[in-house]
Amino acid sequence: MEHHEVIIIGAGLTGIAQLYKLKEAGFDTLVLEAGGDLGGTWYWNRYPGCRFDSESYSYGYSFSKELLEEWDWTEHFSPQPENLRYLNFVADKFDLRAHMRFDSKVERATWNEDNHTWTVRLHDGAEFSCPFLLTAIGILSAAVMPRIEGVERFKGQSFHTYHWPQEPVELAGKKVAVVGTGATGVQLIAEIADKVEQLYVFQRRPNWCAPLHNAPITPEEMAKIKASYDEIFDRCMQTAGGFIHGSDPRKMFDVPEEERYAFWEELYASPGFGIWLGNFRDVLMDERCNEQFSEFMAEKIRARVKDPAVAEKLIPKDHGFGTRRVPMETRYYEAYNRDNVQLIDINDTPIETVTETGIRTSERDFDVDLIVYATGFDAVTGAFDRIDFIGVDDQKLRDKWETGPITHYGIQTHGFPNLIMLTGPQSGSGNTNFGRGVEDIVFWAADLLVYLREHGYTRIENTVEAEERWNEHVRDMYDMLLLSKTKSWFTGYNSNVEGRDTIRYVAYNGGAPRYRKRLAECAAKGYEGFVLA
């Protein structure tokens, strides 16, 4: 059996960064990746329109001045092909690929208390062992299909957006159905509306969407960005979400109405998440404030969609702006002004079945050439549930987390020693600019492993009391925000997954600075809350 000091599951943004830090520290590290190559999210999600909604230069790695100087972003919000090229560039520059094994889907990981090691078994039967097992499996990597009868019956081409084929998909002259209008569906629909013969959009719950305002980055702009990286990353360190956008601390109703609306118009015309994260703080905390801003956004939708009936179907009625993830869009609402695009509200006319030729609702049949399921993910914990993690006394992780995850800092859970979760539930990365959040935990985890090595420790496990304290804190942070009252992946809901119909505390809403401070204090106190042996 092949043995390594550290095994990382996943070669996406997180796994690549962690491998870099551990290679730098001299650890014998192997990365096991289910895909045919590195890239994670940016390897799998190849659907048209897929791109960053973080500013490119705020998302990329900060750990190498040389890398920052050498890489040029071409757009303010970089598209998937460029993002994948970037990660390959990083891996090649630092000779990381040699430490990766592709087409290596992990099926099971079993803890051995006798020798303080994990045994990792792949889908093809290959086995590896290591003292320390690190998960970099992503928070949106367990794609889920809708629970619709007959999905396998369709004779044409069909797939989930996460599994968009690597080979070109012919869209011209095709009748296409897209099921879902979440963040992925919004990007896809806007991108293909003018390329297909007919587009049928099947919507269950509309989302509040805001303009991305993407643009190319000129060579002059890129030069200014490179000269400002220290300031950019410092700004990201200061904001709750790890973005360049920080909330306005003024009380919304303390600002005169005319000034308030002028501010909102400015945000609406600005690029990126400013309209969500740079707004008045109490828009996300106070229902009266949220209602007023939601109506401002509703009027924007009505102004952009010509058919009033269609516009009303695109305006959410079950949640306020920003209480679910805000999809960033480019000409999304204008797509519904096209003669070849039809919106089908499946609340009014439910999907009854998928047929051999298309989708049947209670009203009629829609015959299509291609069905794309933009139906999201079993977020945060789903990727963990798809691997058999077997800890102390043969306890399975999915059983422990059946009613919701319980962790210490989102990094460990009691009963699973030496299992370090880099983007685990309740960690700081899930609710931040992912590139920035990932570095916080990757740097901390590397320091932890160096500390264990220097002190001769072979086992680390958090205490039950520590994870109980952290879970209470996580719940308190939910109570501060309106999102705790909204059904979304932030609160663990997913109607396409059985058992995901009650709130699950999967995210950390206390903000990146607070999370980073907690981690630093933990390390300074000899890793308080963990038992080292």
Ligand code: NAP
The other form holds:
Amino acid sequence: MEHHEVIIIGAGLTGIAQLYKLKEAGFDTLVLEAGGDLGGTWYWNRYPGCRFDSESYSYGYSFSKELLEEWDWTEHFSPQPENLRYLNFVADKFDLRAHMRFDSKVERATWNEDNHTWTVRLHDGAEFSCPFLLTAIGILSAAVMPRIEGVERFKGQSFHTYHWPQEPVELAGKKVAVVGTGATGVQLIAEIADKVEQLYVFQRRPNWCAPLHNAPITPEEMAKIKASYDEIFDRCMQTAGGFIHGSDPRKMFDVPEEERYAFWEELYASPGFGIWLGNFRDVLMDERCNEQFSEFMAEKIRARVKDPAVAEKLIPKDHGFGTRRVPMETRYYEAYNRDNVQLIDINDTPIETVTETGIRTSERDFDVDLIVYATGFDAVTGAFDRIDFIGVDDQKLRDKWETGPITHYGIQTHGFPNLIMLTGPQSGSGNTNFGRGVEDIVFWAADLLVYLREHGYTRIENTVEAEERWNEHVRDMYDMLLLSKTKSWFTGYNSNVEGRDTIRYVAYNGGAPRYRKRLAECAAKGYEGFVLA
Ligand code: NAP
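Could you output the structure for the form predicted together with the named molecule, given that the previous block was the form predicted alone?
Now the complete complex, all chains and molecules, led by this one.
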């Protein structure tokens, strides 16, 4: 059986960064990747309109000055093909590809207490062993099809957005149905509305969307960005979400009404997540503030959508602004002003079945050439559930987390020694501008492995008390925010997956600086909460 000191599952943004750090530290590392090539999120999601919602230059890796100097972003919010090119550029530059094995879907990982190793088995039966197993499997990588009768019956082309084909998909002259209006659906719908003959959007719950205001980056701008990388990354280190946008410390009602609305207009006209993460802090915590800002956003939708009845359908009524992930959009609302775009509210006319020729609602048949399911993911824990992790005494991770994940810092869970989760559930790194959060954890994990090597430790496992303490803290951080009262993947809900119908504490909402500080303190105290042997 092939043996390595470290195996990383996943060659996306996280796996690539972790491999870079471990190669630097001299570890013999193998990355196992299910896809045909590297890139993770940016390898799979090829649907039209897919792009960063983070400023490109705040998302890329910060770990190499040379890389920062050599890479030019061409748009403020870079599209998927460029993001994939970037990750390939990084892998080639640092000679990482030789340590990656593609088309290698991990099916099972079994802990061996006798020799402190994991045995990792692939879908094709190949087996590997390693003392340390690191997961870089993403938080939005377990795509989920809707539980709608007849999905397999459709004779035309159909797929989930995550599985958008690599070969070009002909859209011109086509009748297309899109199911789902989350961040993915919103990007897709806006992008294809003027390219297809007819677009039917099947919406269950609308989201509060905000303008992205993307623009090209000129060579002069890129030169300025390169000269200010230190400040950009410093800024990201200070904000809760790891973005250049940090919340405004003023209390909303302390700011005179006129000034408040002027500030909101400015946010609405500015690029990126500022409107969500740079707003008055209490907008996301206090119902009265949230209601007022939601009404401001509702007026924007009413102003942009010509048909008032359609506008009302696009305004969320069951949750306030920012309590679910805010989809960023480019002319999304204007798409509904087009004659070839129709919004179908499936609360009024539920989908009854998918037929051979399209989608049947309680009202009529919609015959189409293509059905796209933008129905999201079994978020955060789904990718873990799809692998049989078998720990001490044959315990399965899936069983341990049946009613929700429990972890120590989102990095480990008791009973699964030497399994290090990068961007695991309840970790601060998964809940941020991903490029930044990823660096927090991969630097920390690399230091940990060096520490274990230097001290001759072959086993690390967190204590039960430590994970109970962390779980309590994770819950406290949810309680602070209005998002804890809203059903979304942030709160672990998914109508298409069994057992995802109550709140699950899958994310860490305490902010990146707090998380980073906790990790640093833990390491400084000799990895407090972990038993090293
Ligand atoms: P999502 O936010 O979970 O949205 C899924 C959509 O499908 C929702 O509108 C949902 O309706 C609908 N849906 C699910 N099951 C359905 C069913 N059985 N019948 C009808 N409608 C159904 O998933 P997503 O849009 O793929 O986004 C997931 C996350 O990916 C985002 O929140 C974001 O973090 C990330 N993302 C990031 C970017 C970026 O950074 N650029 C872009 C895209 C996505 P309900 O709301 O009623 O459940």
